[in-house]
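Listed next as structure tokens is one chain, alone, in the form predicted alone.
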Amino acid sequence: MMQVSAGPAAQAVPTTRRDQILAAAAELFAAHGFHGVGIDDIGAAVGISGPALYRHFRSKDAMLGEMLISISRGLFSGGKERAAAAEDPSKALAELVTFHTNFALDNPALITVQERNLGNLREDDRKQVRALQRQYVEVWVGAISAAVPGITEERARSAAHAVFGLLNSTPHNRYVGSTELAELLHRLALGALHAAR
């Protein structure tokens, strides 16, 4: 049975002022949209003036870029590590599902920001995020292909994207508690992936 944990997939408690600013910005961007939040709003959320934020970030765009690049880098490296450490293909796939489920449940604001604000990134940041996302998808494609006999690469890629949609729906799905939701998402995701052959 899959368990929700506060392990590596969990959002780290912000320890630096920079981390605190990014965490506050994520919550505000998720609630009000990127364009609905000003520098003064973010500053007020962390107890400093808006202009003081410029000591940490050159702009609101830079905050969004760092936030989404960091998410994408963390998902790629975390997914790659879990898939490589698993004992067999079925366990690798289950580990990826657990990892992404925990990330989505622990970071609903980041999931929402990533879903809504990719188009607000500067071009160079958007390219970097897209490249990291493609690499993460390929980790999943490899795991699905190894665990689901007879699946084509195209179907494995389509199945991975479908499961991301399911797991990333967590900010909109809080009808049951986190543990029950995690277990439900885990069963649904693995069932869908094995049905994709």
Given for the second form:
Number of protein chains: 2
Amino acid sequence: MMQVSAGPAAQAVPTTRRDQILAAAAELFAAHGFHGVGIDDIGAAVGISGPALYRHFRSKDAMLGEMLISISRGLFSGGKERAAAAEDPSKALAELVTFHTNFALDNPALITVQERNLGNLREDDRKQVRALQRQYVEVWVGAISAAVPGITEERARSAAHAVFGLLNSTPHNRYVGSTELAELLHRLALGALHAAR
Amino acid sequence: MMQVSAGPAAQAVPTTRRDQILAAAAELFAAHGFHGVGIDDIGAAVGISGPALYRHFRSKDAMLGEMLISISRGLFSGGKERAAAAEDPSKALAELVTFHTNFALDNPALITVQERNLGNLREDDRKQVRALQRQYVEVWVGAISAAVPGITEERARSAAHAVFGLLNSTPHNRYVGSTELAELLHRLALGALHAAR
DNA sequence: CAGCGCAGTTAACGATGACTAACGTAATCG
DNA sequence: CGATTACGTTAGTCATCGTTAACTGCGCTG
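I have the form predicted alone already, so could you send the form predicted in complex with the DNA?
All chains and molecules follow, beginning with the one already shown.
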């Protein structure tokens, strides 16, 4: 699968070997789950075979760790940045929705892996990822609290998680073209949040 | 262990051994992924150990298969029933939302497994599950098409998937009490669908 | 051009996993 | 009452998996 990334710090088509491996691994993890993929499968996906991966990563766990940490970091920093740059609360929320939607559309495998494989992380990596995710959620909670008047913080947090679920449905949602899908998801997300009270 | 059964027909809290195993397996699969769980783990979770499971299931794959097929069947038949019984389109949609929400709230592990482990199914089981899921989606597509005027069928299908993602976020969404969560999700889902145009 | 290090190879090892075999026991029933 | 059946047990098999070891060639650089 080709990646047509327009994301932050966009790398050209050819990436470093490490990133090439991570991308292939993400695809495989998303399809079969972390334990459903062998080291040889990942190697084969990038044209080298098996143990050669250990020239680039300390272990299979380390691949997943690096993958999830970089996703979480990208989401958090990108989200924070965009929310801060917006001129009013309702625009901040719209920006967040757009940002997250685009990320999910551009990186379906990464989103899938992040959604499903937190539990396969080593303890310390999991802690780090969870911390980043929590910070990202707080960016949303802030934006929601500011944009929809009278909502409690807990409801805002729940609503944020629910909207993540909505937007992360992207990988399994290929019935309309991706620009139309982006527009539809945007509308749905804001409609939902607007209805949160 | 004694069984505190309310009667022969009553499938209340106490279940048959098969179902007990399936419930335990669902919990484990949800937490660690299909391949992350050993046959011994499942056995231990119900107080017997390892190979004894083969008295009840042909294989580990068969457990997952039975699990996913029964979930999909329950969702489809329950959804169809409720949608048909509703007196007008907008009530049908509200019924569907309530039904799905309650299912997700009552069976977080099952929902998680169904969301994540379709790819670990054996080919024939996967076909069956996909067929059931497609039928369930069509129930929603019908309800959405009838309730929100002017929406295309493709958009309705995309919206349905998105709302599933929203409602299925339940397992990771425990910030407010479950009755409040149910109410919030209901509101969010209908708000989203209402905004789908 | 000697030499070093990067990036790859195949072979092996120990652990673990799904599943089978062989066996035991208590209840059911003809 | 004897046999069958249901439901367990432990021990073993065989494949597979993550990882390491030992080795090889290529491209820099001093």
